[in-house]
Each structure stands twice: as C-alpha cells, then as structure tokens.
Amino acid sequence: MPPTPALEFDSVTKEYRTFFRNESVRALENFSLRVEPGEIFGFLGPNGAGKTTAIHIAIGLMFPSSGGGRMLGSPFGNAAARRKVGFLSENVALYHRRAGKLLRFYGELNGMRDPELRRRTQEMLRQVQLEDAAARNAGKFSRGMLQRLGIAQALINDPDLVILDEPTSALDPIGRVQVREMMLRARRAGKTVFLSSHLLSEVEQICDRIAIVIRGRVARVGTIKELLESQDRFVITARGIDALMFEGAQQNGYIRITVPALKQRATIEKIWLAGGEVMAVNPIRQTLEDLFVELAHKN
C-alpha cells in the first residue's frame, strides 16, 4: 500500500460572499493536491491565487464550501492531528510575552511538559539565535527577530508536518540560509515541510516537488526537473562540422544548435552526413520564474 499522505486536498472548493453586494468570490475551485511524507513541498502562486485559503482550510481555521481532505491521516481540523503540526502564518502575530516563556506557552498548547519542554525551548532559541533575547518581551522585537521567534514556535513541538507561509520574508540572507538548513534537517529527520513562498530561488534550491496554483486551481505539479525541462525544444551540441551549415552558437570548436522536437532526428542525421559528431542532446531548461510567469499569463 502507498504511504498515507502527510497532506491531501480532495476537490476542495471555497467561496466567500461579499457583504455589500451579496456576490460570491471563489478562492479555490476543485482543488486537489497530495503531499507525501518526508518531502519538502513548495507551494507557489501569485497573490490572490488561493494559497493561504488552502492552508487555513487544512489546519481548520476555516471550512471548505465543498470537498475536504486529510492531514496526517485525520480529517482537516482534527485537534489531535494539529498537535503534530507546526504552523507559521505569513503575518507573524505573537503574544507580548517574554520570548522564552512564549515558546513554553506554545509548547504547552501542544501537550508538551517538562523536562522535554524545557530542553526543546532552549534548543529552539539556540537554533534561531535568540538565546540572548529569551528574557525580552516579543512585543519589542524587530520584524526579523519576530520572524525567527515565529519559526521557533512552529517547530517547538517537534512536528511531523511543518506548514510555513513565507518563512523568510523578513530575514536577511544569513537568516534565510539558517531557515533553509532547518528545513533540510527536518526532512532528514523524516518530517514533511510544506513551504509557501514567493522566493523562487529558495524553492528551487530545496524543494523535492512543487505545485503552482493559479486562480484557485493547481496549474502544474511535479519535481523541479519535470517542470523545468521542456520536451518541445532541444539543444544539440556537435563538433567537426562547418558552422555555416547550421544556425547555432559556436564556442571552443563546438556548436550548439537549438531545434524543435520534431526536427531533432533530422538535424542529428544532417550532422552525421556532414561528417560531424554529436556530443550531447539536452532538453531546454526553463527557469522557475519563466514557468511561473508563463502559467500566470496563460490561465
């Protein structure tokens, strides 16, 4: 049997009704997605695509208009399952309490007790580099410090599933690297990380799979390689031929010829007939930004 998904949406539709005009706005439409255990899953989409709505439905902050899903094997909103989940919202808002006591508070909400809670609190403060600020009131923190404390509260209960909505938005480059390392550590420990982010380079570096959401629907889902390698056009690298016979870029005795898929075989045969040698044939690889913009404009 296949493993139980860490997170699964099954034909979820969510409609909001406007207060003044009594009109409906559809944030999600027949939205289906499966996140496997032990992977870092990237969740991408332009503003207003429905990403935050999907996350809030999964953790039980709102209910779908139709459809449903499961999180860690339990229906969305299940209290016992939520204790195994860590969540960081896009806009971090924490109680105005001392940072150390605040982390203990969130751990207690998840059923943690000493001595494990004490050990875990100290460990998380150290990981987000807030040990020296443990006695300071979080209400006095800078935005970057507040973001790091928010990440610590999402991980305090050593969750099986971590849902992070723009976790590095307020962090400097060093902080982003540290958060990236924390996500990779979580994956090595068998945890699942669900990452919603607008930082495409970050997603491309660490995610095993990604989904791109456009207007409440999943427009594309797959591994980075599957999504970015086009099968429509190829680059043929050859040598030992007259460059005038082919349109391509020359460098160090090699020529790189870009052809559509339907002309790939004919171009290779032409190179052979001209006495040349084919060194490589590779599909053209888009950037994640190219794919993102293409889908946003197409749908």
Second form
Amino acid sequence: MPPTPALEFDSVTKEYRTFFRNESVRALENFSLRVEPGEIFGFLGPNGAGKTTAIHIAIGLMFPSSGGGRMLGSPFGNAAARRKVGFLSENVALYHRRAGKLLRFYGELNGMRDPELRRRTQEMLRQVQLEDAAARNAGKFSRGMLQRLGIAQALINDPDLVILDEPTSALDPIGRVQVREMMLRARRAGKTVFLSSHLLSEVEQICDRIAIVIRGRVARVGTIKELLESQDRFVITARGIDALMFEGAQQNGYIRITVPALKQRATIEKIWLAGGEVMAVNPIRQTLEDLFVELAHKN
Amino acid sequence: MIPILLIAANFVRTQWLVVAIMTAYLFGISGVFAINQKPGETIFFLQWHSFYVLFLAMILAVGAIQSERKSRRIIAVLSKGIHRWQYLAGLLCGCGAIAGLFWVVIACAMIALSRQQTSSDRLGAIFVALFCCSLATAAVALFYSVFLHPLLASVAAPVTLALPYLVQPWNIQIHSAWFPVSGIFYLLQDYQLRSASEIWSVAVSAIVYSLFFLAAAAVIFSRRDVTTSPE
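Form predicted on its own done, so how does the form predicted in complex with the partner chain look?
Below: every chain and molecule of the assembly, starting with the one above.
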C-alpha cells in the first residue's frame, strides 16, 4: 500500500469572481499534484501562475471552486492537521510584539505548552540567529530579520509538513544557506518540505522533485534528472570534420552537433565516413531556467 | 478556550491607543462632572457614555477582520491549528474586554459622582446589562464585517441594533427582548424606576443575541476566503 501523501491536490479549480461585474479569473484549473512524505518538493511557476492560491487552499485560507485535496491525510482546512504543519507566507506579516513573545504566541495557538514551548522558542531563535533580538519588537525588525522570524514561527511546532512560500526572498546569501540547511535537516528528520520559490538555482540544489505550474495547471512534474535530461535529443562532440556539413557549432576546435535520438547512429556513421572522430555523445541537459522559460513561453 | 483568550488578549494589545485615549477621556470627563456637578447630570453622564462605549465596541468589531486581512497578519494566525470560530470568538472577547474596561471606569465614576444624589441599588445590574449589550453590539458588527466592507457593516450594524426605534413611525412595536441594545437605552432613561427583572432580562437577551450573531458569523466566515492571492 503506498504511503499517505503529505499533500495531495485532486482536480482543484479556483475561480475568482468580481461581485459587481460578472467577470471571473481562473487561478487554478483541474490542478492535481501529489507530494510524497519525506521529500523536498519544489513548486515553481511564473507570477500569476496560481502557486500562492494552491498553497492557501491547502492551508485552508481559501476554498476551491471545485475539487479538493488532503494534507497529512486530512481534508484541506482541517484545524487538527494544521497543528502538524508549518507555514511561511510570502511577504511575512507579524504582530508588533517582542520576537520571543511572538513565537510563544504562535506556538500556543498550535497547542504547545511549557516546558516544550519554552525549549522550542529558544531553539528556533537560535536557529534563525535572533537570540540577541528576542526582547526586541518585531515591528522594528529589518525585512531580513522579519523573514527569519517568520521562518521561526513556521517551524515552532516542529511540523511534519513545512510549506514555505518564497522563504529566502529577503535574506542575504548567508541567510539563504542557513535556510537551505534547515530544509535539508528537516528532510533528514523525515519531514516533508514544500518549497515555492523563484530562485531556480536553490530549487535545483535541494529539491528531490519539482512541479512547474503555468496558468493554473501543472505543466511538468518529476525529479530534476527526469525534467532536465532529455532522452529525445543528444549532443555529439566530434573533431576533424567540417562544421557546415553537419550544421554543428564550432567550439575550441570541436564540433558540437545536436541531433534527435533517431538520427544519432546515422550521424555518428556519417562523421566516421567523413574521416572525423567522435569524442562524446551526451543527452541534452537543460538548465532549470531554460526549461522554465521554455514552458512559460510555450504556454 | 486558550486560543480564544490568546486572540482576545492580542486584540486588546493591538488596540492600546484606543484604550489609552478613551481611558484618559473618561477620567478627564468624570473630573469635569465632579467639579461642576448639578442634579440629574449623573444620569446624563451614564446615558451619554453608555452610547459612547456601545459605539466604540461596534467600531472596534467592524474593522477588526478587515485590518487583519489588509495587514495580512491573519494568515499567520489562521494557518495555525485553530478553528475560524475560535478566531471570531477571540475578536469578540477582545472587544468585550475593552468595553468591560470602560464600563469599570464609568462605574467607578458613577459611584464617585452619585454620592447622595442617586441610589446605587440598580447600578451593579445596569452595568452588567450594559456590558452584555456591548458584547451584543460587537457581535452584530462582527457578523456584518464577515461579509461586508467595514463601511457597509458600520451602517448595517446600527440599523439592526436600533430597529425598534426605526420602525416606530409605522407604529410597529418590537419587544425589547429581541433587541436588547435598544432596550438598554429605554432602561437608562430612568434606571432607578426599572425593576431588577427588567434589567436582568435585557442582560440575558443580550448574551443570547451575542451568541446567535457569533454563531451566524462563524458559519459564514468558515466558508469564506480570508486571503486574495497577491498574484
């Protein structure tokens, strides 16, 4: 029996309607996705693709127009399930209170009590390096500090599922590395991380699987290897031939020829017949950015 | 119960400026009344400030959800393991706590001002009824603010609360038990002549009224999107 998914969207459609004008905008359309427990899942998409809408539906801040889903085995919006979930929203907005008290407030809302709450508060402040600022008012924090505090409030309850919407957008490079390490630590502890980010290099580095959402639909989903390594096209690197004859690109004395998989063997034989030497044959590996831009333009 | 109290305490804390200004005002105006005290003014003081506090409870409640949504602070709260009705109950309790604080200040001023002029026999019961009515006012305002813009809600709430007065020109009589907030103004016209059972019935109906509107607000709020996607 397959394990219960940490997060599962089942044909979710979300339509925003304007009250006075009878207009509607579809943010999600038949959106289906399954996030397995224990993985770091990257959630990508251009602005307006419906990422935040999908996340807010999962958390229960919004309701789908049709379809549904489950979070940690419970239907979306279940308060008991949310106690095991940590959520950091895009544009962190917190009350203007002392950082330590604020963390305690959010922990208590999740049903935590002392001494566990006290221990976790200290631990989280240490992890996000705000120990010295615990007595300072969050209203006077810089954007980066607020982001760190937001991460701390999301993780205060030691959640089984962490949903992070642009967690490193306001952080400096050191902060980004620390957040990355926190996510990797969470995975090692068997937690699931659902990461929505525009930082493709970050996603490529740490995510086990990713989904690219375009116009409210999942355009691609899979592991990084599956998505970036094409088995349809190959690059043949050769030397001792005329680049024009093979429509290849010359680089450092080598000719690089891109061919479909079906023409791979014939092209190699043609190179040999022309007196050339085949140095390497590699599947094309796109960067995540290439794939992202390609899908965005295609749709 | 703990999430409700946490949200209530947090709400009171976010309204510290209103609390500070109103408390300072109440102490100040009580001082003015104490210096220039004339017969009958103590009751006028109570009637006047009862209206203020009920109005304040309504204004606090009417903008509570909207300001949380606009500042996006509601996201971090409702993404925790609490129910939406607990959030609403917390806001209502917060409004009630602020109103309660003002009732205590007004009650203290009344006791100090009344001295020989007025008897304080009914005063305790009147203040309990006034507190219950401020809860009812806040509950009605909260109910409308769940699905209306605060501006519209701040019109709809007083219309609902003052319905018995509004229908009077058509000779329609509505029993005060159905509209406790308008009932309390009737009692305040001369509270010393009213019986204890009249005052307590207003208090009880105000509590029932509050619970009814809180439940109705919770039902509607549990089906509404609290955030609109920033995208």
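Here the rigid core means the biggest group of C-alpha atoms that line up within 1.5 Å when the two forms are laid on top of each other. Every value quoted in this text rests on a predicted model; they were computed, and no experiment measured them. Numbering follows the first chain given and starts at 1.
Asks: Quick check on Gly248: with the core superposed, does its CA move 2 angstroms or more between the two forms?
Replies: The answer is yes, as the C-alpha of Gly248 shifts between the two forms by 2 Å or more after core alignment.
Asks: By the 2 angstroms cut-off, has the C-alpha of Gln286 moved between the two forms once the rigid core is superposed?
Replies: Where the cores coincide, Gln286 shows only a C-alpha shift between the two forms that is less than 2 Å.
Asks: Upon rigid core superposition, what is the positional shift of the Cα of Thr237 between the two forms, expressed in Å to one decimal?
Replies: Comparing the two forms, Thr237 shifts 5.5 Å at C-alpha.
Asks: Check the Cα of Thr258 between the two forms on a core superposition and give its shift in Å.
Replies: So the C-alpha of this residue moves 3.9 Å.
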